[in-house]
Every structure is written in C-alpha cells, then in structure tokens.
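Here we start with a single chain on its own, the form predicted on its own, put down as structure tokens.
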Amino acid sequence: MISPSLLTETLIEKQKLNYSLRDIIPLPKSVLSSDEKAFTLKAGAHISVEPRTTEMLNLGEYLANKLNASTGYGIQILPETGAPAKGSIHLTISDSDPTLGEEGYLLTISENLVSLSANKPAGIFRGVQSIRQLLPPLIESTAVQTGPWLIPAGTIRDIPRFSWRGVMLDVARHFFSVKDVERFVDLMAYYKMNRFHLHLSDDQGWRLMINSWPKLATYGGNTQVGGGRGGYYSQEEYAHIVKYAQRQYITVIPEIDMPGHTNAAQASYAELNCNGVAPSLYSGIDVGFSALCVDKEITYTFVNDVVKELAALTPGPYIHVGGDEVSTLSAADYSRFIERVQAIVQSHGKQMIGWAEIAQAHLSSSSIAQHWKDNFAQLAVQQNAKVIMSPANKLYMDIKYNDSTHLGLIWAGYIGVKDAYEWEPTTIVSGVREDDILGIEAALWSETIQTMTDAEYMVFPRLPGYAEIGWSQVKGRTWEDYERRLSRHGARLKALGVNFYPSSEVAWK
C-alpha cells in the first residue's frame, strides 16, 4: 500500500517529468511503469560496468560523455567492481536471458539505481540510447543546462523485430566530408539503426581511393551534381568511418554501383569502355546511359581489384554491387555480369548485396536483394535469397514531403511523415514473407542534397519512424501513439542541433 503523502509526491514527480517510459522511439517491446519515485541523476553520480573489459569501459565512457556535456557533473566510471552505489547507473553483461539476443536489453529504473543489462555489448549500447531518451531533452545539449535530470521508474525489456535496420547515404551525387558522415552515424545510432550503406560511386563521382586504380578517385572524384568540386575518401579516412560506426555497433556496407551508373569510372579509364574512348565527366542527374564493357576481360580485372581492396578495408560481411537501372545491356549480358561479380565478391570472403534487379541472374542463397521497385524480390526469394525492403515510395528520403518542400524529387510521389510510418514490410511485395526479409533500409539519394543541413531536413523526422518499423513489433503500434511520441522528440532534435522539417502532421511540443 502506498501512503497518501508518498502518492502525492510521486504524482508531483510525474508532473515534473511530463513524459513516460513509452515516449521512447522506437517503441520498446515491453514497458512496465512503476509507482516508485523517479530516479534523479545528481552531481556525484557514477557509472559502474561489469565485467570491466575494455569494451564495457568504453561503453561507460560513451554514456558519461553524453551526460557530462549537459549536466556538468563530471560523471566517472567507478574504478572497481562491487555493489552499484546509490544514485548510480550500472551496466552489466549477463547471460541469464538468452532471448535478448545480440541487441536486446533489460532496463530497470528505481529511485536509487538505473540498471541496464544485456547479453552482448551491442544490447548495452542500444539500451544506453533509451536512457538518453528517458532523460529530459536538454540532456543532449552540448552546453551545461539546469536540471533536474529525472528518469521515470519502471522496467523496459526490449528486443528488435528485424536484424537489419539500415540507412543509405549517397556520397556520389554530392560528396560529404568525414565529419558529415560521423554526424550522420551519430543520429542513426540515437534511434537504434545498425546498418550504414555508403553509396560510394555513381556517374557523377567516385569517392574512394583504390590504390590499384588511383585515377578513379583523383580524376573520377573531381566533380558532383551541378559541377561542384566533388572529393573522395582516402583509404585511411574510409577505415576511420568504418571504425567510427563500429564503435556505435553499426555495420558499414560499401556500394560500388555496376555495371551501370559507372560514368565516373569509365571517364577515368578508357579501357573500361567498349570503344576504348573515355567519356567526359558528368554532373547531371539522368540515369541509365552508362555501362561497363561486360565483354572485356579487363572489366573483371577492374572489378576484382576494387572488391579486393574494399573487402580488405571493410570488416563487415557485405559488399553492395548496385546492379540497378541498366538499360544498355541485354538480359543475358546483364545476368552473366552479375554472376561473375557474385563469384568475385564471394572469393574475397563477402556476401553480395544488390538492388533487386540482380535477382534476374542466378543468385547464391547467401546473396541479398534490396527491393526498391517492381517485383524482382519475388525472383530472389524463389532462389532462397534474402531481401531488404527499401520501397522507393515509402523509404526514399530524397523524395519531397509535399509540393512545398524546397528540396528533393517527386518521381515516387510525396512521402509525408505519416506516409513514411504507416506501412508494413511484409505487404509490399506479394510472395515475400517475413521470414524472407532481413529488415528495412531508408535511402537518401543526394541529387538535390548538397550539405548535411540539407540531409538532416530530408531525413528528420522520417527516420525515427523508419527506426520504429525496423525495431518495434507491429502489435501495439499506431500512428496516433507514434505522433504523440514524435511530437515530444522535437525538443530532443532541437537539443541535438538537427535541422528537421517541422511537419504540420505532428503537434510538436
């Protein structure tokens, strides 16, 4: 029985909080609120980790850094193990609940302690994002703010629905710096996304140094849409991006688009063209006009060299080979090319991913087709290959919100915030069932996106909804509840400095 005085005090605390455990995005699988008083993060608080491995200590430091900038408390990691101190945050790896899997976590908040446990460090990292979201929005500020820093009491048990929750950034149409990419990764991580697809080459630019074919970057990387300066990543810079993402438990998937979308490569090396003549560099946005010469053996030497270097730089298991919008090759030539490239990718210890057109070729069951339009995904699952869902009319973030959006394209219609949320991956392509789907991936093509400020405007607030579709169970999710939670995230996005689109579909708080 709760005493009347304690009940009144608890209600006052909840009024101060003005939010609940259910305000997290993506929505957790299980939320149990408590009538206990809220946890208050105070000066002198500590973070303890168990076991005291380098990885767990790094996770503790990550959380401490996120909290210290805004609180000014100088929170530190306790130097030894033992019973967690009152008023502290405890992070622990435990194998007591194997159903939590790789990314699940259990978060328990009481008046005296925040306890986060998981089977794997990735689960701790995902749970840390929930802790951040349960604190007041100004916790994300880079300047010291005034508290109180309250977390509502209760228990969250959370497991993702899909293992693949991705975002693609096109750095080929417009180039983005390493710092821009780090910012993009940070914002993905906040909403528990775990796959980062980098579109590294296209007609307008080649964005990664390949030591065996250096002109791809030094010449083919010279331009971008509109004729700007372009740019490319050194191998050291690319490796830095990969490691930066790894620290946030995000796998990088590099894409070298082929056999089409290859003008930058063909302009760099004339031998990749059937006529032996290099075309001019290109800065427009038309598609479908370029293709590697699939009858030349030098083409496969080129592909092998590129994949070999890329595989050595990429610890993740995937190489994306594009395969979309090839209008200059016969079906037989296209399939023959994809099958040879698949063998090359596999010879370097990687799984091939391609846009779903690759399913017209004979696919290994380990290859993955990424659906974006049409029904090629059906052909993929008939070959026992898995599918990533990226329907353009739902998940392409370069598509305008509405007819007044100043950035973006309209070839796939419009995608408002509600449209981006109200769809179900298992109903997109007939014959593609949940067991066939690895997950979802939202894509930001950059024909009209020149800066990270532009990117944030088109990505947010759609990305949180995509994160929820990928992570949360279908049961219990509604637009009305999501809109309420998203409205409260406006203040968080502002504290994070995100240039988000203030959609009129959301009653921002």
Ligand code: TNX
The other form holds:
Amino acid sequence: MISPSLLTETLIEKQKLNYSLRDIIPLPKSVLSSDEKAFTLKAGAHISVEPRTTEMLNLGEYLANKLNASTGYGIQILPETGAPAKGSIHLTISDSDPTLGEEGYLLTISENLVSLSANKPAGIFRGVQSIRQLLPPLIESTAVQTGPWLIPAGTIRDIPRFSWRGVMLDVARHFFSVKDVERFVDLMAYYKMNRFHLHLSDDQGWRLMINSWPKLATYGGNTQVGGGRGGYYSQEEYAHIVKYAQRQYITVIPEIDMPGHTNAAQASYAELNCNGVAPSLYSGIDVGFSALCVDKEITYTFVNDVVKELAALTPGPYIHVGGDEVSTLSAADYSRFIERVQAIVQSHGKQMIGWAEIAQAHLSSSSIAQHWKDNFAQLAVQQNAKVIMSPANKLYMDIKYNDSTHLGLIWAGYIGVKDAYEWEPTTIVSGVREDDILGIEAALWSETIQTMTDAEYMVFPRLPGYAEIGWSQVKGRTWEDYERRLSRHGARLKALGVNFYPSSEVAWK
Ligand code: TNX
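Let's compare: the form predicted on its own is above, so bring in the form predicted in complex with the ligand.
Next comes the full complex, and the chain you just saw is listed first.
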C-alpha cells in the first residue's frame, strides 16, 4: 500500500504542466479541448463580475481568495463594468442561457481570457470549482507557491444529472466542532455537492439547543460514543453553519431522529418515557432500543416545539425526522406517529424527509423517503413521493474499505473505492426509476469516527466518486477513465491537506 507521504511535493510538481480539461471530477457533461495556447494566470490579473450585485461580487471575492493564497498575486475585482481585460477571469450571469438551469455553467478558456457564465449564481459557484480543478494542484496551497499557473484552453458546458447531491454527517455519535463542520462543507463543495444533512440527535447525544426544552442539549448533549464530553451547537452556531453552507450554495437539512434513536432526549426529560422514568445517558453503539412514548400527548407537544424552533432556524425547505430502526413499536403505532409528525412538519411550512421506513405510513407527495436498505422506497413511489438514494452497501462512508481499514463498521460489507463508484442509482430498488429519484446522498455515521482526520480518511477518496454519480451523465462514465482522473486528484487532496486513504485500487500519480 502507498503511504500518503509518498505523494510528495515532487509528485505534485510533476503534474504542473501535465493536466487536461478532462481531469475534472465530477466529469462535466461536455468538454471540448482546443489547440490554442493555455491561459496563464499572472500577477496583475483581475476578476470582473456581471452584474455587479453583492452576490456576484461575493463570488468574485471567493475565487480571488482561493487564487491569492497560493499565487500571492493579490488579484482584485475590477471596480467598474466594461469589457473584460486581457488576462482576466470574467464571471457573468447576464444574458445567459436558461437551459443551464440552477447549477449549470459554461466555461470558455482561451489564451487571453477565462469566461465563466451561468444562468444562476449557483452555476458560477460550481464553475469556479472547475476552474480550481483546472489549475495546478498547488493552487490549493495556503502558502505562496511558484507558478506557472496555467489553465488548458477549451470549452466546458456542464449541467448536473441530479438536483440532490448530498452528504450526511453524524454529529450525534461523536460531536464535531463548528470549525470541523466548516471544513467538511468546504471539501464537499469542491466536488459540487449541494445538500448537507446534519444528523443532530441520536441515542448518544442531542446536538442543538432547543430553547423550549433546554435540557435536551445541556444534559442530553453531555456525552458521546465511548463516554467523551460530547457537546452541542447553540442556535447562533447552527445558524452560522447554515449560512456558511449557503454561501457555497449548499442547503442544510437538519435531522432530529424519531420516534427511535431518542435515548438522549428521553434521558433529559422523564415525561418523554411511557413509564415516566428517565434512562441514563448512553455511550454504546447499539441501535433500535429507544422510542418516544407515542401514546402520550406531551410527545407531540415536544415534537411540535422542536420542529417549530428548527424550522425557524432553517431557511431550506426540508426537515428530516429520521424514522429508522424502531423495533419497540407496532407497525400501526409507528405509522400513526409518522403521520402526525408529517402534519407537524408541514404546519411549520416544511417538507418532511425520513429514512425510507416512513413510507409504511401515508405520505404526502411532497414528503421524501431516503433509501438505505430494504425496499420501503417502493411504497414511497407508489404514493408519488420522491426518493433519495443512500444504499448502505455503496454510500455509507463509515463502512470499511477492506479488512485492513482501522476505522469503520462492516455490517454492510466492505466498500472499496471502485465499489463506491461502480453502481447506478436507477438499479438499486426495483420500481424506483430515474424520475422518482431526486439524487444521491453519502452518509458518514460516526460511531467509530472521532475526529476530522478520521472523517477525511473515510470520506476520501470515496466522495469524489459519489459526486460523479450524482452530477455526471451515465454515458461515458467508466471506472478506467475515472480511476485515471482520481489518480491525479491525490495531489489536489494533498494540497488541500486532506488525510485521504491512499487506496491501492488507484495508481496515484
Ligand atoms: C444504520 S442508516 C443506521 C445508523 C447507524 C449506521 C451505521 C440508518 C438510517 N441507521 O443508526 O449509525 O447504520 O452504519
């Protein structure tokens, strides 16, 4: 096995002059290389934006900050409108092509100009990630490097296949700081992911302050798997995370898991238990043993209060209510509970998402089922509800790569880098077709994941493959071609300081 330290700066150097428009991950919809000379980013280059709205200026600043850290050029945004200057980068959403949709972009690179246009600002943001990936890997360095900073000439016209390209982080089994979460968001944005699902509560911890039920966080947030300190986000911190993600055109989906996975809540408030007795805090890794008392009215007061505060803090249209692994309730009680919760979520103006077990209940067509195992997603489709694909044996990043992985679980088998890449969302659950599927979501459960260093090891390099399944067309997607591109991303991940698993399935360049 190659150790990450073998991917030395020398290897990064080697790639400086030897990259192409086809190295981007996820693979763009159409790529046309040109024989023209490459664009060279030089000192004195500018970024111009059009129109000069705050949002477009922020996008220009975002790109300038990325480029300035490693080039040291102090690239600025041109203060006035006008024809883009020679040697500059132009970002525009004026007069653009509506067929580019919400996130598509058109990137044209010539010797004299990099021009990025989109229909919406989100498209500019996604296109900026392509610009980053076309520059030499050391562009990601936080210290000044020597160039040359070349971008190969040609044209990319790119549109995503699926609108839902999610990543889930479990902050309940182990708590992650706001700084860690910011880094997680930055890394997912680099691969054009656009949904960030935060698993905020579970048996081992409640991670968000709810003002009307404060002990959920102050008591229920006090531990984690293994008995460590745990922690929780204040409402200000949660709002900060939402905003931070929003600036990268990523929607936060908060999850409060219920009616199961609720030990932390039940330990915090005795009245949430059928017998009126609060259990102890829990720091093991069993699942399925806890459930709210679905016959008590106070349970619905609790759910309503929590959803109300969460909805007020969350600009995105979704609230995830979990719904998985409930082994202590009858099927009828379970469905009755989900239906009441669905009405509560809707009364606060949001769409309900749940793990696909929720499809056993009557679902509104606006509700969304997240498939992870079994065939419950079929029941969702029969009710005209949409599906998110998260098959555990492909998309669970807490599952070990192979038997030598020191972190992770094995209940869903092993998921190597190739396994993570070589599958197709429309063939997972029979009867669940392309039109039923909003997209895909990769999950990092954190029973065995204690730090961001651990998280990065499990997420990379599987995530770029998931990004490609979510974004790229099926046609033209092969492991051989992907492996070649991924092999060249090792240097990029290294420049980003990512502790990735240097899988021997990939011939790292
Ligand atoms: C299953 S996926 C779970 C989680 C665990 C995970 C570990 C799902 C809806 N439930 O509670 O953390 O497996 O891989």
